[in-house]
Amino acid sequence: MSWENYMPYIYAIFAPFALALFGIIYGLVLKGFDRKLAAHMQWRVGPPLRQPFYDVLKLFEKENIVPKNAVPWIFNSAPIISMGALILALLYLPIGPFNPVLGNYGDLIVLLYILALPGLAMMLGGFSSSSPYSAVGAQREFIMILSYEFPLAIIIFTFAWKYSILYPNLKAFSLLTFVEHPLWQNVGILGFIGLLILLITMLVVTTGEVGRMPFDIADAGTEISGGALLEYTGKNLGLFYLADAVKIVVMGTLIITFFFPYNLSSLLLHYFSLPHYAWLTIDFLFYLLKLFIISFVVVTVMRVAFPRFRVDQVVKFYWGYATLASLIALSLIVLDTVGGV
């Protein structure tokens, strides 16, 4: 056999580490990156960029501990599921000018289910431990959960229902049909605003989703130590941090494939003649400014902007204004639809 025929196996086996290597050292950058320009904007000096990898190496240096009264084996998984469970996320979704690995085998629907596996796995570990700051902590990522999911499935919802208006003979939840139809130069008017609003939506919800200031009330430091993560140490607490840096990478990807799915070669082609591979370059390149932008958006702008909400005030803003925005654009692309705008 050639080494055509072998391609395929080697893609399998390679693209998964690829991957996942390229969400943990560009979720740490941006990290890096958040740390020190909320540092400036708040006229502090900051940490070097590089101060989250030595964080992680700290944190796998170090021992692991489990309390006492704690359930080992959940405590113990918990760090993984959830960074196994984003790792599995990046394989669904399209890195620049690259198809998702797992494109032919899952949609959105899926991948909605493996986004809720990272909260619930800091739940159960909370949960396990034996401190009461840490149950307090686990409750609030359930409430959290429960508050942002509810947008977030709107937004998936009025994307789908739209494609199958717009391309039935398509798959309306998959994301490599949001790549290849941007659905901005699909709606009028109407469709604009609320394709507006929902972009608005989804990067408040992202902010929630990495649980970043105004939202981080599941590890409020100063008010219940650290929260769900408080009796994690070692290895099982650098996984979570790497599962937090992945986060980010997972989150602005998909905002770019549902709001900013557009390539420079697709822009340029026609004035610029360069080699494929120059072009998947700068693709590439273009997507990391992207992600990098998105980034500083819903952490960094964010996190200086407000303080911390407290948890009513998390669950009012969710499920009364998030998902009333989210509703009121649904309605406005109901009715570009409806108008034929």
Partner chain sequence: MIHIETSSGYWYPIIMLIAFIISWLIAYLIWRRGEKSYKKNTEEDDVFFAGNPPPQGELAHIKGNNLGWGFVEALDGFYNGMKRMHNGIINDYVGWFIGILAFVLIIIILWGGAI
Contents of the next structure:
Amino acid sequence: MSWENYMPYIYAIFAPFALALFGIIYGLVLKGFDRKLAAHMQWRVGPPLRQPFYDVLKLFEKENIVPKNAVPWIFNSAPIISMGALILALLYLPIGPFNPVLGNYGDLIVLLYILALPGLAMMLGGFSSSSPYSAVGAQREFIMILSYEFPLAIIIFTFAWKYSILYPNLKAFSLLTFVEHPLWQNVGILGFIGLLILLITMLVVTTGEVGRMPFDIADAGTEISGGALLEYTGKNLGLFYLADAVKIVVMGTLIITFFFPYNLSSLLLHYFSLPHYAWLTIDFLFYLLKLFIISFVVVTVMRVAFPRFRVDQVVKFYWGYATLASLIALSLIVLDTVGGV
Amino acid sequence: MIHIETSSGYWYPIIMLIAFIISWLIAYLIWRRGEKSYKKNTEEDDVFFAGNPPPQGELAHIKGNNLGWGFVEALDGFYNGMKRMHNGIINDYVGWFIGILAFVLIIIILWGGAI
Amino acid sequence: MVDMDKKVMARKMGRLIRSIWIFNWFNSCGVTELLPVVASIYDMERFGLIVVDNPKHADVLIVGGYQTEKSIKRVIRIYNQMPEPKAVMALGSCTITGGMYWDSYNTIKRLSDYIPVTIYVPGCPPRPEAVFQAVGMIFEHVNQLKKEVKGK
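Follow the form predicted on its own with the form predicted in complex with the partner chain, if you could.
Below is the whole assembly, all chains and molecules, this chain first.
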């Protein structure tokens, strides 16, 4: 075996550290912006941008209570599973101009399964904590997972189907295909409308996936006082807080990969000439900007504009309207392809 | 390397496992930095129950049928139809069975068994 | 917090005061003036103070107004369920002396007979400015503590 054969193992061992650092720091920065901008929308001043960092530091100083009747190892490992899964998800996603670290070693289906893990970990933690409120919260989390995975799956399969028609030689589920061939130029007017509907559905699904305001039935503060996270204190809660921050980065990157995989460098390359690393920096900053805009739309605007849905309204929303919208988008894209516009 | 590869996707489980272990290790290292003490077997590690003494034994368990409430409530048209079908009369069940069997047979006869 | 080393305590409190999560426990008028503190004019989130859903996540327990014989049991349990380091802020004259209910048969006259109160905020009910003054005093106290530790 040559040196090349060991490269994926080396990537798998060292890349998580860098990506975890990036995900945590930028996730917390996005959380800070979210709180500041939400405060401004409500005519308040809001906390300083580094407030989430303070929150995490404080949470790691607090006592870590494990309830009497809880199952300690499941209770304590739930935040670790959640956080680990999100760091792993970053490995399969393209970060701005950089290709996914493990892009050649796992496709979108793998990513879809990894993304189901944080919710499942939260459920495990809720059920294992022996609190009635947490059990209700965990059950609601389960309902959330069942609800949003359906439209998400339709979106992913629409994309994969379109790519399998457009590029029969490429792997349709590979994220590298997604990044290298944005779909917007390759569809007609019907397909364009379909993609727009898919984008809106994806944004709504993301809000549910990160568990924010209109869809935060799982940890509804005023109904079940914290839900699945109720019994978590100290470092466990701190790790869930971090996982929540990284989740926005992961889901935002997923949206960017699907819908906006454009880089500034390919646009500006004809006007300037800059060294390679400068272009990489510009593209990376552009990626951070895209991520910020998506976080602003998906988290901040949604949570300020809408109050919480009821459980049955969430199910109706995702299984009814979101699924219907994504199916309409799917048929539009199919029509567009078959019609050969 | 062990892997699964089809015409549209691929998966290398061993690399994923290594990456997963490293990711969990990072999460564990972060988790370890926190304070770990608490006052065991005091009121502190009782579960929160709105300031009341926590329920014991069977009362503390939430039944699983709450899980379906959201779905039953949201898709009540569908569920009501299904409930009406399950009326407990054996003749109706056999009728459904024979009807669907006839439907499948007709399809098989029309397409000649090849789809 | 008594058996803690002073240096550790300064570090912990220094981190704590930057993000104070509050759990409100109130069953009377003592808290009415606390609501503007959350809203846009006074906006306590400027200093990292937010209201959380349950005592398990909270750092500060705000007890607003008088407590009755029945509710004090819940206050004590909720206080015990909060993770250390924790503090209690008592709002209103009723928590200090019983206030206008001083001769009632079933109200609690002095809260610190039951739970360790960190700071009392007098008033009937206390104005938002008084709450902020109390918070400022806590900040000042912690800064003093840090200076002491550094001086050594």
